[in-house]
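We begin with a single chain expressed as structure tokens, specifically the form predicted together with its partner chain.
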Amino acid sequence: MNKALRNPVTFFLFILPGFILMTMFFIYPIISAVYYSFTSWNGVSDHVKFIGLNNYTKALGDERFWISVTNNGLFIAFSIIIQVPMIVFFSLLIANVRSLKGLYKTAVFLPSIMSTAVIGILWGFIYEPNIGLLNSILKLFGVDTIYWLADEKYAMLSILITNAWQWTGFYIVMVLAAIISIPRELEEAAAIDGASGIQRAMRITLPLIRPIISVVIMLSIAGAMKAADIVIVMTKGGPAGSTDVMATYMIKYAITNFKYGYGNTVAVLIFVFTLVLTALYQWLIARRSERIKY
């Protein structure tokens, strides 16, 4: 009976298309990036010159590279310090209301299925200094015109707010699903014991949703390291490179300035940073939150 499903040629043919695509678009690019990161190639000429670790020392010594690393860090910090508490708060609220649950869930999720480019355009309009929504609201409270995206003081914050606006609802729905899957008896038993709503949330729900919060943080880290399109659409890294993230810094060098080798060095560094962060997080924090079964 196993013969039909134990044919090496068939197995090979079924694997092949996926294998070729994965090799072409995952394995080859990684090898290629590492290879060119040691060269000063400009991306067009026939001549490829090896320069050892020069690109790496240049990147690690470049102040603008570190500004972009810091901005990736700000993405992570903003999501952990500001978004995660909001996510938990709002999912608890939605889980505990009797009516309109579906409406809230549908509405908060909406921005996360839109294209980041269009969201960037939309928020660019909201931040517009003279006729934008935000300054129009602030004017009611007597606040002077703020140049949200053109002022170094506010540009990064404006991007972070837009990013949070787009993704908070997505995570709320994820956490909400985890809260709803907690058996009702646990809450009921606590209620009979006289625990108040807030006590139940703090003592029962929160500890039980720790694994999913850990997932949210992991995803935020991964998302923060990938961030690029929102920056390109809203500020193009400006003013004066103050909102560049690693990916946009890489693109600026490689595509705009024909420093292909150096761009690949930055790509490898993005890789290494992401791996280190993910591994550190898994090792320090995620390991401790064990699986929960009901």
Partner chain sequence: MAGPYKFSFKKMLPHLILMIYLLVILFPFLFVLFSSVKHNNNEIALNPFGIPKQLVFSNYVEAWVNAKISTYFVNSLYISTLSAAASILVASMFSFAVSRMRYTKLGFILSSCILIGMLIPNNALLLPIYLLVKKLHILNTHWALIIPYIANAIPFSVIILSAFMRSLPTEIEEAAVMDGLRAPGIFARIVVPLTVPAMVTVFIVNFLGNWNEFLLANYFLSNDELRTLPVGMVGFRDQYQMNYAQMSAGIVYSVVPVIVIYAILQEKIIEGVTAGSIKG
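Between two forms, the rigid core is defined as the largest C-alpha subset superposing within 1.5 Å. These numbers come from a predicted model, not from an experiment. Positions refer to the first chain, counted from 1. Compared with the form predicted on its own:
- Core-aligned CA deviation for L275 between the two forms: less than 2 Å.
Return the form predicted on its own of this protein as a structure block, the form predicted together with its partner chain having already been given.
If you are looking for partners or other molecules, they are not here, because only the chain is given.
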């Protein structure tokens, strides 16, 4: 048996199935997307016309494309500036609960396992201008009707809040796992020395969970760059394309308008932007988060 495991052919046979699947569902689609991004093709006909960098020039010169890029940036900014601090805050609260901790973890995690279509429809009712819960509450304070999903001033914010509500619980469970893994002796020793709960959280818990917070931020960046389903369900990119993200912009051209070559160009740009952002984050910030050893 040991002799067989030392045989290079054995290792090759073990990795072959995974390599075939990776080639079929990852490597080949990327190569195919790059190839078709240099063409003019409707995705149906046999005629594929090579047009060089024309698609890239068109995309980078299209104002609507840059609106979609900006909206992806808003997803990232909202996640890092608002969502991540909320995740850490609620994780610390739940970690210090002495009873019904399992109930709280289940409650915050529940939206993450729900379909995005269900989430979008549910919040669509909440944002409904005439009978929606949000406007009904605001009317009690004399606020006029707000068209949350039909007004360019509020539509993107409404989507960001909905998306954060769906995924905050998933990240809370991740951070909670890191907090729970911290040896209790550290906090007990700090408590004996007279440190308050806030001091223990700021000087012990937060530094020790910094690596998992870094992971949460990186996952948030990647998730923000591929956001599409929540936008499609809630606004379809409207009003007037103000809530389009790069993925929905790509779908409109590749599928709705049968501009498959141009759609692949946008897909390649999404891949490149995501790769650059995650690489920059890893280089500038994430690598400074040292692996914690207790």
